[in-house]
Every structure is written in C-alpha cells, then in structure tokens.
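Below you'll find only one chain, the form predicted on its own, shown as structure tokens.
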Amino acid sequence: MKLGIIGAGKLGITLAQLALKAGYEVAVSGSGDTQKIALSVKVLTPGAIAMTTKDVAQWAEVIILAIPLGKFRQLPVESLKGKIVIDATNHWPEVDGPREEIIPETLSSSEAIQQFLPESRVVKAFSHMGYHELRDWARPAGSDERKALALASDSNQATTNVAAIVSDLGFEPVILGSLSHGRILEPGQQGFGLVTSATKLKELGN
C-alpha cells in the first residue's frame, strides 16, 4: 500500500518509520518547498520519498494528517477526493489559537475535517498517543505488551482499512464508533494520552 503522510514533524516521522518497517511505500510532505524536508526524510526515514502535499495526496491510497488542527483548511481538497484520510491532528492553543476560532465547539476535529473534505473518507486515529509512545510501544500482533489504538469514522469500509494499518504499525485497533466519538480522543478529553489495553479502551465507546 502507498501511505502518504502530510506533516514532517515528530509525529509524521514516527509514523513514517513504523509504516516503512511494516512494508508500506511511504511519502512525506512538509510545509513549503520539498527541499526543506528532503534531507531529514532521507536520514530519518530511509526509503520514504519527500513530496509536496499535493503530490502526496495524489500518489497515496491512504493519507495521514500529522499536522496541527489549524492547518487543515490548507489541504488540497481536489487531490484528496475518494481517498481515505486519517485524522491524527490535535488542537494545541499555543500553535492554533483558540479552538472555537477554528471549528465549532459542537464538532469533533474529524467531523470538521470531513465537512471540509466531503468526498474523502475520514477516520480518526493515531492522535491519542504521543509520537514517543507510538515509537516505543509498537508491538507485533499477539504480543502480551501490545497496546490499543482507537479509531472513529462514519465509513465502515474506511474503518476496516485503517484498522488493518493500525495493526500493521503495531497496535490493537479499537473502533469507538462514528466520527463524533473522536471528540473523546482530543486533548483535555478522557481518551487523550491513554496507553492501555483494548479492553480498557473499548470502555470509552460505551
């Protein structure tokens, strides 16, 4: 599978490393000129390709948003049509400003992104753990130490596809429900920061 990662920060690089280890083809984009990230992508994620965001969106079958929430309106809507888009964003006031100035209080981040990308299939995932936890806790299927990672989506097929990616990258997928359930995974909510078993994580969706 061709996996695209929009965002070349610590989260994006960590996800690229995990995906490469799992055998995926990976492309990464940052903000601005590709040359700005080409060297770090080559050194930190050997085998991955540095591309522009538009090229990543066109090239990949599944795209992960590893960007601050406030940047989602800069995404290339046309290039993401028909694609599965994994929302790994989080709202950080020091970067984004007040949340209510970005999206309505009544919406989860994933619902807002789905509205912005109406012809994409959005899945919330890879957001409630920090990059260091994703890096340190990835384990193969069947491992006693394997941790759970939550998903939320309005698309059953997209959920199935992303659950397989979550498993490949080293975590037990737990489906919480629709995109509205993604709110409990955001900063300040009960699911954010959880590094736990599938049994305990499933309780959030009840």
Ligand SMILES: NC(=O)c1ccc[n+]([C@@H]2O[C@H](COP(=O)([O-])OP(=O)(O)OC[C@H]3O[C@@H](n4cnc5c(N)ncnc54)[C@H](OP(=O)(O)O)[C@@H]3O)[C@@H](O)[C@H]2O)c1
Second form
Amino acid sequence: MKLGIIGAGKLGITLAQLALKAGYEVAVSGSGDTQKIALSVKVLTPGAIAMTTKDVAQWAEVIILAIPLGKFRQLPVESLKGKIVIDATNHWPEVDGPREEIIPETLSSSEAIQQFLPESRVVKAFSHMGYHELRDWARPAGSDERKALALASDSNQATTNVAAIVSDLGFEPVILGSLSHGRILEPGQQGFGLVTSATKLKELGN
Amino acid sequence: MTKQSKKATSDTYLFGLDSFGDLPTKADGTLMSHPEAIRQVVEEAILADKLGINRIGLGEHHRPDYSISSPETVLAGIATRTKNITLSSAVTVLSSDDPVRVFERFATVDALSNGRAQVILGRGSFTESFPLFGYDLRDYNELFEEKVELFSKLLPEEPVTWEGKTRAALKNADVYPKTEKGLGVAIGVGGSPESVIRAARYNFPLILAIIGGAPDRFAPYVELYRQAAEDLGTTAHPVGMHSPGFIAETDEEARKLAWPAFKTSWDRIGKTRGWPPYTREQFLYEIEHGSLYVGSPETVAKKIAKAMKALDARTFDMVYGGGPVSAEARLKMVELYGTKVIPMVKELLSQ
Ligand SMILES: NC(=O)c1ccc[n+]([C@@H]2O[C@H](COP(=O)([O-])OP(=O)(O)OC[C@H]3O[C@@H](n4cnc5c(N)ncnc54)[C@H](OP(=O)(O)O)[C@@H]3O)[C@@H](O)[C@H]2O)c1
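Moving from the form predicted on its own to the form predicted together with the named molecule:
Entire complex below, previous chain first.
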C-alpha cells in the first residue's frame, strides 16, 4: 500500500511512523521543497520518502492531510483526483484564525474539504486524538488495550478502505456516518479528544 | 559558545524549576492576588537558590490565571536576592516581542545577577500576546523565523546590520548594555521537527518541552538535533527537558494535592481548545507512563532519572505548582526537590 502524507509536522511524522511500522510504503511532503524536510524524514521516519506535495498526491493511493486546516486551499486538486483523501485536520484558532473565516458555518470542516476536492473521496479520520496519544496507544488488532478511532465519510467504499488502514496503524475503526455528522469530532464537540474504546465511541454514531 | 553549553558539559547534570506564576492559595483557602503570587515566586526562587537548585525559569503569559507576563522583571527582583541560581525565561515569546528589547532587558538582568541571565526562546503554546501587542497570528512563522535570526545576530554584541519584514531595519546598530561573558540562550521546542532543526541551525542548545505522553518518544528528536548540527556544522549542545510535576512527602499526598490543581488548570485551557474534561484516568496514566512527575521524592527521582537516561538529557526543569495549590505546599515541594529529589537523581544517573 502506498500511503502519502501531506504535512511533515507533529501529526504527519507520527502517522508516517505508524504506517512504516505497519509495512506501508510511505511518502511525506511539507509546504516547501523536499530539501526542507529531508533530514526530518531521514531521522524520524527512516524508510519514508520525502517528496513534493504534488508528487505525493500523484504517487500515493491514499493521502492523509496533516496540514493546518486553514491551508487546505493550497492542495493540488488535480493531482488528488480519484484518490482517497484522509482528512486529519482540525480547526485550531491559534493557527487558523476564526473558523468562519475559512469554513462556512453550515459545513463541517471535512465537508468543506470534500467540496474543494470534488473528485476525491474524503474520509475524516485520525483527527480526534493528540499526536502523542496516537503514538502511545497504537496496538495490534486483538489487544485489550486497543483504542478506537472514528471515521466519517460520504463514500462507503472509501470508508471501508480507510477502516483497514486505521486498523493496520493500531486502532479500532468506528464508522460514525456522513462527513456532515463528522462535525461531532471537531474541537469543542463531543467526539474531540476521546481516547476510548470502540463501544464508547459508537455511541456517537447516527 | 553560549553560557548554557559551558555549564552543561557531558558529565554535569543541571536541575531547574519552571513557573508561570500560577496563583497559589493562601492559608484561608482563597487565591492569592497577582502581586502576591509574584512575590511568592520570588520567595520560592530564593529558597531554590539556597538549596543549590541550578535554574529558575519563568514563563511569559498574558492570562488571568498566571501572574507573570514579564519574566525578566521578576528575574531582576530575584537577581539581587540570590547568588548562584541561573535566571531564565521559560519561554520568552519572541514572535510578539522585539529582539533588541529582549536582548537589552536580559543583558540588564545579567548585570544585576553577575552573569546569571538566560533567555529561553520559544514559540509558546498560547497566542494571546499576538492581539495584545498588535501582531497577526497569520504571520506566526515568519515572525518567529525573522526574530530568531535577528536575536542570534545580537548575541556576539557587535554592531548589527539587519533587514526584514517584521521590524524596522538596523544599520550598524549597537545595543547596550554589553554583558561580561555573553548572554545565555537556549530554545524550547514542542514536537515540531522544524523547530528542532532551527535550534541546530542557530547553534542554540535545545530544551524539549514534554508535557504529555511517554518521554522516550522524543529520543528521535534528540537524534535529529545532533544530525542537523552535524550537517550544518554547528555544535550539538547538551539537550535539556522540561515537564510538569509535583512532589510531596508521599505518593498519596502528592496525588491528592496535584489532582485538583492539574484538573483545574487543564480544564481551563481545554475549554479554549475544545478538549473534553481532564480525567482521573489520564492523570494516572501520565504519572505511570507519561510526563507527569507527581509523587514522593523517590518516585519522582526515579522517573526523572529514567527519562533523562532515555533522552540523554543533561538538564531537567520541572514545571512546579501548576494550578491552585497552597503556597505552603509549593514551598515544601521546592524544598523536597532541592534536598531529596536532585541528589537522588544524580545518584541514579551516576550508577
Ligand atoms: N498535533 C496533534 O496532536 C494533532 C492531532 C490531530 C489532528 N491534528 C491536525 O493535524 C494538522 C497538522 O497538525 P500538526 O500539529 O502536525 O502541525 P505542525 O506540526 O505545525 O505541522 C504542519 C505541517 O504542515 C505543513 N504544511 C503547511 N502548509 C502546507 C501545504 N500547503 N502543503 C503541504 N504541507 C503544508 C507544514 O510545513 P511547513 O513547516 O513547511 O509550513 C508542517 O510540516 C492540523 O490540522 C491539526 O489540527 C493535529
């Protein structure tokens, strides 16, 4: 499986580490040229390839967004066509400014990204836990300690594929519903920050 | 070479205390006022100095729950009443400050303290200083990058010529007062790889702010710092770490005192960030496996030694007295840290 990660910060690097451990082929990009992230990728995620964002989008089968939400309009729409895009971003006022300045009030943030990428299939996942929690709590399937990660999407097929990735990376996938329903995973909502079992997380489903 | 690196050679370990000037409670259970809380920190620093603790670091915040917005002013107060302790910010939010002024103020503290001042630069995890001082958060990265660059140019204490977008240009500008041995500087970073590389690029010692999760996850960042320094031809200085904690005579007492205080302070911050309420389960997990150094002197010492070994860290700074704990318990904690924890950690590290 070729997994691309756009964003080489705290979350992107953590997810790259989990994916490498799961045996995936991984490519990572930052906002600039590959030179800028080459050393981080070499030392923190040995085995992953540093690429430009456009190359990551073209090369990978599935792409995780790990950039500040406010930057989503910089994504290469064309190159992401036909791909599954996992949206792990959150609105963070301290980085992105007020929500209403980047996302219409009526939409969940992942819906806004889906609208911007009309020919990609967006699945919201990996967004409701902190990066160190993702690192500390990844467990193989069957472990008693395994925590659950919520998914939301308007595409059933993409959801199934991403559920398998979530499981490979160490978490129990819990499918919550549509991208619109995914709003309950946003900061300040019921699902945000939850590091819990599948049973508990399922209660948030619709 | 910065002062920090002169002191923290590979066979010395240094221990510090960090505070944001949280408001402690008084004997009658009420919260101290901001002025009282600031004077309390001065008393704690004096005690720390007497006990041989190496550093006191004061954070900059602009929020009602913390009394310190101007660390160097408090450090100036501490300077004239202490002898050996390093007087540090933890951190100075350089993005929303003027590097020239920061240099001038810390050089002044350095004079008052006979060369004990140190600036720890950081991006800070709060951003309330931006609107307060008229900066736009959208310029966050550029502000930090440019200002760190200018600040690094001021450190040799020679006339500086500099031009950027975030501040007026300088032409052959000399900045005063000069210091006697150079100003101590380090850079505090969270989990961002880019910040780690930046520290290496500017030849600054690195202090890892580890406020949650297993500390050993930062080991690759230490490696990144070292490799970056090697690639860039700078010095990989001894690495430091900073984490929250609380010490009392017994584990039970420490948890009893720390739990409500940590919960109050996490939930207050969590509210603005959309986190759910802090749970007892999280608290205990952080004590057992994560980054809360809460317990008896023995428990805390073992945990510190283990983390320092895992990261090959040469300095450890404990953020003490977070949330509303009593002033008395805070002083007791400083005492236990200086008289029991530090000697035990040194012992454990020498084994
Ligand atoms: N940190 C967490 O615990 C966590 C957990 C769940 C979700 N999230 C979400 O994940 C996202 C990333 O968070 P983070 O904490 O990892 O932030 P971070 O450490 O600041 O990293 C952000 C990364 O995105 C890159 N980037 C910015 N604009 C880009 C663009 N247009 N194209 C490609 N890369 C770009 C940045 O590169 P440059 O440095 O070159 O700009 C940087 O590598 C955010 O939306 C956040 O809300 C974070």
